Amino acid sequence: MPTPQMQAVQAVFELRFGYAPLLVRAPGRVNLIGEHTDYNGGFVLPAAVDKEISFAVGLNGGSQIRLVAHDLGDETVELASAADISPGPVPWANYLLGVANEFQWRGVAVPGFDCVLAGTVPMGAGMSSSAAVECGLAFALNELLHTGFDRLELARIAQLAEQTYAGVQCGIMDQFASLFGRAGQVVRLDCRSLDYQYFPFDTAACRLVLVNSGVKHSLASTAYNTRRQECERGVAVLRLHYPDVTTLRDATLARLAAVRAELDDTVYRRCAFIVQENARVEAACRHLEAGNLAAFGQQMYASHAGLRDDYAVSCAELDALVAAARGLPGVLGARMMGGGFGGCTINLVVPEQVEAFITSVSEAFEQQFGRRPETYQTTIVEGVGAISN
């Protein structure tokens, strides 16, 4: 059944091209835990949820590609044909121009077609709203043309669309989970081989609530780059002693110790960090075969505590936000989540807990630093697909 959004999507695509689209929901993610384990190999622990982007889309039978942002009082974007596809001043619309560049780059003729979207995700909350918009045009484009893309390749198309319109270098964690997500599901994803495996989330015992610190990630960037550097300067080292260490997923903390006197401290503790972290989603995920939430919230507190003390990519505001979490009755766990230097804070909450932690947190958050926190309370949903009229 359409939500409500889509109804007010498939409405104004209809009113405005006078024929009947494709509906598509494509979830935003939140990644529960497995931070900065991506680039180094390893493993990520995300889930598709409820906030999402809502997709009306057709071919209309000419060259035109009209795309319009409902949420941006129908913000409008229009080519004379694909030829024409090239990054351009819109940033919302170079996230599907360059999906549909994506099908060109791959030998698909692209035709006109139109497009109407409009979204939940909240913007900059890091729920990868950039991801949805992508996966899901590539969805929709994938099931107008008949082009018989499985979804890995859609969340290919969808991460080289972001990194060449976009200019985000970007892994394919978003993409991936918002394509492959599960209801009542979290995926564990091998950044390395691509491999995955489901693992249950009782969702009926367990709310995520994202606590928005309100901080924008203004030294993320620069941050994140360093500490790739550093990771790669410890596996350098590893590797003159262990020649089968490519990445830090290779390595282990006894493997560190042995070579710790040819690493400074900043270079080990980066290093430690992320085996540590990769340990965490293994046995986080023991935790959820065995229904053990609150085991599994002892692995993200451990998982935050390492991201602010051995990884330095936390910052007050988040600090603060996890501290006032813990603790309060019904939170079984907290962190810090995304590349950091701000965003947001995942909690597991019991569903009647949910209303008074969010009171507690935020009235701690505005003691401290003289403003509200944005709250989310988020379910964990299927990936992209299609909607029945």
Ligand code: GLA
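Given the form predicted alone above, produce the structure of the same protein in the form predicted together with the named molecule.
Only one chain is given; partner chains and other molecules are left out.
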């Protein structure tokens, strides 16, 4: 059954364009642990969640591209043809145009198409609304044009769209999670080999509660790209001594210690964080397999401390949310999630304590910052797919 949101985009599409679209849903994601490791060839542990973007997409038989954001009062962007695709002034449209551009780079002549979209993934919350937008259109065009790209190639297309049309030098985690998500499972991705493994995660037994700091750092994409460069500087120094090092995945704390005199302190701390964060993902997965969510949660707290102190991508609001969560009854773990500089914390909370948790954390936050944060209880869903209308 299409969701009300899906029915709405379908209705807008049919009214505007007068033919039947393909309907596609594309979820946002959470990441349990493994932050900023993806572009360093490391490990991540995301899942697709029940906050999604709904798409109605169709080929219009001409050359025109017509894009409609139903959430934004049906704001419309029109292009005469795919020949003159380039990043424009409308941010949401750029994610879509970036995807069409990637298809063209792969030798696909993109004909005229229409797209109406709407979403429940909160924007700027670290839940990858942009990846969901990219992945949904990539999936839809692949179906409509019969291009035969597999899901991994679609993830790459979506990642490159983000890099080239939104200017964020992101890794592949978000797009991978949106496309490869499985209901009731988290996925550990090795971002170097792209091997992946699913682990059951029962959100009925342990809830995933997100608390939105409401902070959107205007320089977040610049700071993100700076972190990436700092890691690359670390790799360049390590390579002088250890030629096998191609990414920080090949670094160890011992190797970093050996070259420490040649690294500036900031770069050292960034690199040490990545090495430790990769180890935490591996430990967390062992705890998950053993059913030890308390130990899993401890890895999340340690991840937050590293993101705050060494990788320096947290902010006062996120730190306060994690501090408020820690020690509350039934809270097993908490940390900031995603790129950072704002967005959500992710909290593991036993079901009986969820209401009390939300009340305590919201009150503590309101006292300090004068407003109540939004909270979301998420469940883990299947990745991008078409739905029948």
